[in-house]
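What follows is a single chain, given as structure tokens, in the form predicted alone.
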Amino acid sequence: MKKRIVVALGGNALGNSAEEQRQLVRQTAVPIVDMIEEGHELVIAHGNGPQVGMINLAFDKSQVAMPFPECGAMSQGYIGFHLQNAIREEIKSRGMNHPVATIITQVVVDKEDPAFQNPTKPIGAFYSQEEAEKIAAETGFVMKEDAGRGYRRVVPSPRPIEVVEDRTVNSLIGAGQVVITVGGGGIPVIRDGIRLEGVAAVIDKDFASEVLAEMIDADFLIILTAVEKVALNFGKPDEKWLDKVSVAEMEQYMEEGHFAPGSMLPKVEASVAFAKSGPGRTALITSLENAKDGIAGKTGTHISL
């Protein structure tokens, strides 16, 4: 049975350079097109944390001023360029005919969101503590240690309210196109009357994907991760993998502190929000290679009312 599906890809899975990304998206395209071949309507979202940070840093080093929202737009453009061409090529190789389009997407946030006072979203490259302190002194950037891997710049991560281009996305889906949108969580904007003003932030792509999925009345929200399923007590002797879970159960697990704030927690929070948003809506957390089987209910963690 045909489903309307929003798939959220992680920015870290897209590589650390344009050439590496170009190679990786060819692999990414295969399981995506598997889902399209099954007859599903697909909307693809993606992260951009590493990419937008590298773009911003490159401009800083060249001493050419470039506002952060414009850097986000650039990351949407070049990631979308690689993704849409890889997906189009895979579609054509199977004798199918589905156009693929990337939408430069803006996402409205609240200018009073407390996230603006507490930057938490890591972007760009990793640095030693000494390098990070030097960058902070020279640029005023906020640098924080990231999961034992080094120091990175952090920017605010406000919650998304609405996707500005949702009607455009809906029109393209209705015309049989595969749509790449809310790249990097979308370009964060605040409303000023009829004007939209970009702000220096990165929206979590899982939360942006959830808002989009609601707005286009999707059946499935698939949030991709490195593991096949979500686990309780991950990596411990009493580890337990989750298959089909109710919203109430998942909310209890969150309250008990089972999911890491910078890792699985936002994926679970976004999944729960989507599953709660209406009857018949299912969130699926799994790996990309298991997404097709996950839709069929054979694997992954399914969250529903």
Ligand code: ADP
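Residue numbers count along the first chain shown, from 1. Everything numeric here is computed off the predicted structure, so don't read it as measured data. In this text, rigid core is short for the largest set of C-alphas that superpose within 1.5 Å between two forms. First, how it differs from the form predicted together with adenosine-5'-diphosphate.
Core-superposed comparison between these two forms: the C-alpha position of residue 189 differs by less than 2 Å. Taking 2 Å as the criterion, residue 233 does not count as shifted between these two forms: its C-alpha moves by less than this amount when the rigid core is aligned. Rigid-body analysis between these two forms: the smaller part rotates 30° against the larger, C-alpha superposition.
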Given for the second form:
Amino acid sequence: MKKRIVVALGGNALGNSAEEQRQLVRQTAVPIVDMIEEGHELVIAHGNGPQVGMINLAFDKSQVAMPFPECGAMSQGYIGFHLQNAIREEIKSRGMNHPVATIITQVVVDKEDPAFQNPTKPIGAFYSQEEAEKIAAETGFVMKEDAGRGYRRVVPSPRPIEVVEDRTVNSLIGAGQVVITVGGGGIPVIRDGIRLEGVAAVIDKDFASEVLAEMIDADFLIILTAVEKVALNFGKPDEKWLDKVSVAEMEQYMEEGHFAPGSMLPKVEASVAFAKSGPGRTALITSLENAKDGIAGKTGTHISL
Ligand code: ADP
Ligand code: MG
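Switch from the form predicted alone to the form predicted together with adenosine-5'-diphosphate and give that structure.
All chains and molecules follow, beginning with the one already shown.
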């Protein structure tokens, strides 16, 4: 049966440099097009940590001022460029004909979000304490010491509230097109009447993908990462891989602290939120290579009510 699927790609689908990314996305495209070939409607979301980091760093070094939301928009552009070309080529090679496009996507955050009082995400270059104090005084940036390696700018990571371009995404997938969207969790914007103002922040791509999945009434949220399944006691001798888990069980495991904040926890939280948001909605956490078998229920960690 045809399903509407939001696929969130992890860092391992994109790699760490532009050239590596251009090569890697050819492999990333294969399981994505497998799903399209099976008749599913597909929306592809992705992270942008290393990419937006590189762009921001390059401007830092060049002394050309480039605000952080603009760096985020650039990262969506070049990641989308690589992904849409690789997916297009894979589609054509199978004699299929779906158009593929990337949508520059903004995601609304709340200016009262407590994250703005406590920026945590380091971006850009390392500085000495003296340099950091000078930058802070000149720009108002928040600079924090990063694990003994020097001072870096930190930005907040607020929760996504809504995806601005949801109706565009909806129309395109409804018309049989493949859409790449909410790249890097979306460009964070704050509402000011009818205006949207970009803010220096990063949105977790797992949370943003979940919000999008709800807004476009997806059946499946698939979070693809480096592991085939989610584990209890991850990396310990009594490690236990999870197959089919209820929301109530997952909430219990979260409380027991099984999932690392900043890596697996946001995926599990996003999955639980999606499974809770409506009847028949399932989240799946698995690896790229296992995506197809995952949808068929043969592997991965499935979370549902
Ligand atoms: P992505 O770029 O896909 O968001 P992350 O590195 O942020 O990837 O998160 C995925 C990683 O989380 C896995 O590769 C694994 O190393 C780690 N991880 C932490 N806790 C768990 C767990 N309980 N089960 C499985 N993997 C876990
Ligand atoms: Mg991550």
